[in-house]
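Single chain ahead, written as structure tokens, the form predicted on its own.
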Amino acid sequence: MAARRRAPGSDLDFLREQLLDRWPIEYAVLGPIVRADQAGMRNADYAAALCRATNDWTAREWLDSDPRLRSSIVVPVEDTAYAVAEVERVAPDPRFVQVYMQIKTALPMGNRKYWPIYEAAAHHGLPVGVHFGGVGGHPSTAAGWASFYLEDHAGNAQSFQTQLTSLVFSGILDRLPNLRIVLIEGGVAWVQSLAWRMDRAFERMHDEVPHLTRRPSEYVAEHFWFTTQPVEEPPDPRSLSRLFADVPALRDRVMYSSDYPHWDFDAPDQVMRTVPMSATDRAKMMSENARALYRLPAPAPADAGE
């Protein structure tokens, strides 16, 4: 009898296989893929329910089989309500490490439309993690819709980028000062740019917005995470090491991801590994940073006498 064909990302046996057993990991943090930011676009029961069965399959199939494994808590975000609701449901179970959403919504993030959600992360000390992807009913990207999937996909930085900027300017951080945002998949090799043009922006027009008590500059600093994938790498890597030594806190902010089980995975032993590094930094870009965000425990020291 032939054997059953495993689809990467399908098959927890797989998973281990393929990654967890493969390299020295010691947590995973999941991220499931739901549709129910387009679902709920016009059904926003169908979206709520579709997030409930897919929290209490992940915990069931995934969370209770393997003790590495720690997930996101995944909810109908265009719903307000059923979004505070799920994560007021889930958040007790401490597997669940993070409040989980998709990087083109309805409406810009920062919309006091979503701020109940992030009030009920905040609640229960979760970060909320913002993955590449969704809809929101608009195109894909500020001028239209893609062309091509690599079009959408070089271009999904600009995504992230409006929607920090939109979470800094509406005052969502003063409101929150434990809010803690990761953007997932997002590049990192913009923060640097964006910051200096918000701030200066900032100095020109602070009348506009006179609820914010700090530069932008400084709530980025504070409030947001970033991930390895897909990182830009430039021809020249110290062009990378430069942007870390200009931007300190970036050391203590940016986590690998994999990105498994995608086309475009990054194995631990190849990111970013012509970057000059300290051996301090890359340990915390690869486990140190995670572990400080998510509070994850510290593994037991091995017994001397073993």
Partner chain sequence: MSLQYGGLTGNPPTAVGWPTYLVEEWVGMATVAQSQIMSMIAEGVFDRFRDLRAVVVEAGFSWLPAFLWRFDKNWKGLRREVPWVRRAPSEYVREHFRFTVGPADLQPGEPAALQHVIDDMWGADLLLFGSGYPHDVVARPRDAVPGHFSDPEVEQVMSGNARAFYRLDEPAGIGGRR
Second form
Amino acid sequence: MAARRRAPGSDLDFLREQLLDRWPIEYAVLGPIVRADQAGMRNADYAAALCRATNDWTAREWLDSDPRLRSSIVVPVEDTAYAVAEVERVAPDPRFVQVYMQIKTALPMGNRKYWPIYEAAAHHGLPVGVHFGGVGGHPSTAAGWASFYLEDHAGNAQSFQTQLTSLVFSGILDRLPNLRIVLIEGGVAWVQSLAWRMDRAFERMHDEVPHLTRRPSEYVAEHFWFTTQPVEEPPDPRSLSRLFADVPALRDRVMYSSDYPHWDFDAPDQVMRTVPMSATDRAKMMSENARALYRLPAPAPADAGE
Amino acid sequence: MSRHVVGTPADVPPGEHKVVTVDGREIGIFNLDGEFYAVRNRCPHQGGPLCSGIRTGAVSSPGPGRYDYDERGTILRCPWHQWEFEITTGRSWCEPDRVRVRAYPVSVETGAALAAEPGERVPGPYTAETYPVSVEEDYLVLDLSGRAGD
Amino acid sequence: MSLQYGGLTGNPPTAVGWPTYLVEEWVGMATVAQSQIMSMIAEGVFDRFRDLRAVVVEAGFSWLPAFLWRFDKNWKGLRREVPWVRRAPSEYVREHFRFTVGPADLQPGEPAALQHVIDDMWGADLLLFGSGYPHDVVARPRDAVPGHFSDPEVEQVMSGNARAFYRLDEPAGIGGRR
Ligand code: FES
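What's the form predicted in complex with the partner chain like, now that we've got the form predicted on its own?
The complete assembly is shown below, putting the previous chain first.
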């Protein structure tokens, strides 16, 4: 029998056994979920201390112990000054490859309140990863409080759409041309329809957002990345192939994610396996897009043939 | 040859299961209130290790807000995306005709009966040397060519 | 029932707080519609009221396939939480919902992509012509219908679907179209 383990996601050996060693995983980017959001932590000093402690713990307990691991800088998002200070403190450690937020914020993410966080991330060349979850203090859907987790979970995809919309119209993407946003665990397929709708809205209402220099869909193609889990599963998997053909930018923007250790984990050799696509596109989505975004080294030549 | 001795009833107490490997296939043997069932340990969705999922009762409903829980615990929930499967038939709850895990018949047979038909079964994971079939005992016999739940 | 663009409940019109610009709110109305469809199905409204039908007006439709792929997927994993929902959510939508064709969804530059989206939502079956009057009046109704539709599909969107859904009698006194 195995030695006594801590809960999945809290135990490096167990992570190795269940994920890192079981599949040929070159790198894994950790995403610590810390309740330093509006509803989880109203005491900003404590939220900041918790984030500092989490980042230090991640470096010591995880990154120091396995060279495959990278992580995300958790920040107290609702207190901008503290959040920026934490990015500045941790960013010099190259094993932290992105700044981490959760999708439920107190204000839409394009709000200027959050801009200093994006400036700090962009200054250090780090993407901003935005993960499913959090509690911003608002009802869980745009139509009020949902009764069921089913709605909360599926409804997170709607919050991702809202945040993307807000970021695009806010003007931050003109201000920070190298800002890269990774939408994690929010789905992928909705981006096409949303880009159409934003472009059409922009045609009609551009007077309201004269700071935009391009059509919304162009910002989407340039600034946003998406992760697979829980990728939409159409009844005919070819629908996703068509989507990747119709929105070619996605082939360079979609990255495998596992959601380990949660209840809807996707295995790397299984996800989208029924979706017809070229070997090149699959390699991009399973490795190369993430390698480029997070600047992860290529495997040593000796391993390249594996 | 498709009949395999996979253990004795005592190996799988009521409410429990064990996973055996037969012909390279992992198969979970379940004891539901003294009846034995077998399903492949591979989820038809994305190949998750189905038999290590939570065994639970079927939840149905006569109408909004009302929950009926079937105490028999005949549902197996895949650990990867929580799709539900009926252990007795292998059928998924959501698409029972289209999405199924292979379910096999398991019977309890006496050693005496097995000894009488030596040509018709394979000793399974237990070789004859290490796991002699004795005429006094009962055995679980898994039929790989059979299909439960049809 | 008609679910019409707009309304104010006191909640922010998004799940992440008040947006800055009207244009965000306009775009976001599609996500409000998604939340409402999700709620009506998850709560069992159509299991209690089996004849109830709803039209989503002026919130677009091209988001429907992606939304349903996710909602169906979640239902498969979580349906024990809402066991009265007996079929995949997409089947409820197909039976109980219709959508008005808003100009926002018609991409003149991407006819193939639009056709793919529509193929993924049962073609013309769920679409109803909406004039937009008195907001964005559609000058030529044909422009409000996807360009790739055949004549029978145009007829469905312009009249047949609405006629069936609203149980309208055959039009009287206007000479008929054909
Ligand atoms: S692999 Fe079993 S539910 Fe997905």
